[in-house]
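Heads up, the chain below is alone and in the form predicted alone; it's given as structure tokens.
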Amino acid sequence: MITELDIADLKKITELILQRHGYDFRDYAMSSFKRRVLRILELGGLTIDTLLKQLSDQPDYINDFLDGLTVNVTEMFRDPGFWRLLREEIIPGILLNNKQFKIWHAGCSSGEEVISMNIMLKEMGLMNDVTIIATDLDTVILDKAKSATYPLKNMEVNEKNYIRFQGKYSLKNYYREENGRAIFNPELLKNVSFRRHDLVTGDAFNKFDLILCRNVMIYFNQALQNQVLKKFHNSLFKYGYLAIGTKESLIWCEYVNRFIVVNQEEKVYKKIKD
């Protein structure tokens, strides 16, 4: 079993992935990247050499690698105070100047955040007024998000979050149970476009009133955080909002002076300068 990876090993992996597949992990936080590669090696019973061979010789293996590498632990209405802030302050703030608005879920993972957003918007009577783009690096996890189907065992914590969010009903109003799975109403995704997008190499696109990228940038080093924040800045309308994870910070980023803090606890910012 591989118990250690050195910098040379990690460099070989990142360079091969960049050259062969076009994904750039060179500026990911190396401690996190290293832990996840070690996990991939352990679960797959691989050595460094066999991993490199599979990445080089098996084009489809990159999908399995990305699925093992990306962080896909999430919940519906995670951090309920954040969702109450969206409902009571952020969305009303957007509506002061817009009847129609656009949201980008960057790094949407398996889609729980997207479902949460549309449940909230539906309860606010706004679902038909919003266009949502949901993106992720990992095409396997995007397919899971599109299915809006989750293990029924996950619904207990999701329901607790929804109750703390102070939703109008119960999450059970929005899904049916089948074979140990919670299958959400497809209508909840009717305004959502799922796309593969790489925050590292992908371009800024469209203009949005609200971007959510929560618990993603924590895995980037400082240089990449700067690069991604610039991308978000360019993708926001002036006075648009950016939400990041509660353990993340923009304080050291070069573009931070183009935003103001809306809520420090929930890490919500507003773009004030182009």
The other form holds:
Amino acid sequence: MITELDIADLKKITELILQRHGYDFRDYAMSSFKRRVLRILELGGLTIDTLLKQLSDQPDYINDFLDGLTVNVTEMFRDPGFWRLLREEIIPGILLNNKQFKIWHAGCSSGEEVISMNIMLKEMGLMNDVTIIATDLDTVILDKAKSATYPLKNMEVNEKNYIRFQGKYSLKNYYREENGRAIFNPELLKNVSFRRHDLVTGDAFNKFDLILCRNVMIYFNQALQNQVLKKFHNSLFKYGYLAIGTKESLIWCEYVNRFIVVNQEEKVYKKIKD
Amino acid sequence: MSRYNLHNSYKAIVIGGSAGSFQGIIKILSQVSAGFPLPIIMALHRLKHVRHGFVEALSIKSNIKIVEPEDKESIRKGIAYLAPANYHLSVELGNYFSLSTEEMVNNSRPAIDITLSSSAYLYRNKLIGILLSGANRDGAVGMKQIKDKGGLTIVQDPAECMIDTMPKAALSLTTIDHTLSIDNIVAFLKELQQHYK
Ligand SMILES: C[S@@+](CC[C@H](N)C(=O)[O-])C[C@H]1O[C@@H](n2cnc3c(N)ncnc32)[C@H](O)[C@@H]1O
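Previous: the form predicted alone; requested now: the form predicted together with its partner chain:
Next comes the full complex, and the chain you just saw is listed first.
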């Protein structure tokens, strides 16, 4: 088993994916990127050379590779305090000026965050007033998100978070069990469009009232975080909100002064300057 | 003459702990004096949904500041850093932290192995790794990486540990330079500090 990779190996991989496939991982945080590559090598029984060969000779392999490279771990109602804040302050804040509004989940992974959003909106009686775009780089994970189907064993965490969120009912009201899987009511995705979008190479494509990009930029270095914040700034209406992960920070980003902190604890920001 | 043969070229200390390590950590932090010349990076197993209270609990008796770093925060000496709940904590070239939500490792997030392994890579022979009491094998692989890169390895004496699985796993996987009681770990750190005066 290979337990260490040097920077030169990682560089060969990032250069090849960039040239061949147009994905740019050069500014990803190195230690997690390295662990992901090691994991891909281990799971696939590959060496650096066979990996490089596969990436250049098998055009379809890239999607599996991206799926292995990205960290897709997520939960419903992750950080329940954040979701309570959304329900009690942020969404009411948006409603002051708009009857209908748009939300972007950037890096939505397998969709737990999107389902959580719609459960919350439904309980607030707002689901029909909201349009949601959910994007990710990883097409394999987007297919999972579209299916709204999860292993039952994941539901324990989700249920606990929902209880801490103090939802109106039981999470069980929203899914049925079948063959060890939890299948969510497809109605919960009717206002959602899932799309592949790369935050690194892609452009801003619409304007939103709320953007969630939680636990995605932790995989980027500071230079890339800075670039991506500009895209989010560009994608928000004035006075729109941006939510990042609770342990992330924007303080070193050039555009930080165009935002105010709405909630420091839950890392919610509001765009105040164009 | 000291038995440790210490010097002042170490750049960081990394500590892993799990079940039964809390009192030991408290003792270490309460005995280390303000202005400690290195960063102390701690990966301790903890409840994943309890975001608050741990730093406060560790801070009560500590002489040095305890911080749960945010993603990409710079690493500074004289501060004890604690891996946040439900995130793995790594160190990066450029001397800053990064967080990740990768799968659990050894059933743990934060995983001690991830913090130890990335520290071994960054600090090489300028790292001291300390592994305390615990009920699983997390940290053993990380200690081996520290040793393989020329760092110094210390485990809490299994005889003193509430649960000795963790230090024993490290002892059987790699060379451990010193097997010490918590009191001797404190003495070691005090002596180390003298070399930076
Ligand atoms: C840990 S998940 C975050 C899920 C959810 N937001 C949460 O906080 O639980 C990170 C997601 O970011 C996606 N991602 C990574 N790099 C990306 C990029 N350049 N563009 C878009 N999505 C990306 C990954 O595919 C992964 O699904």
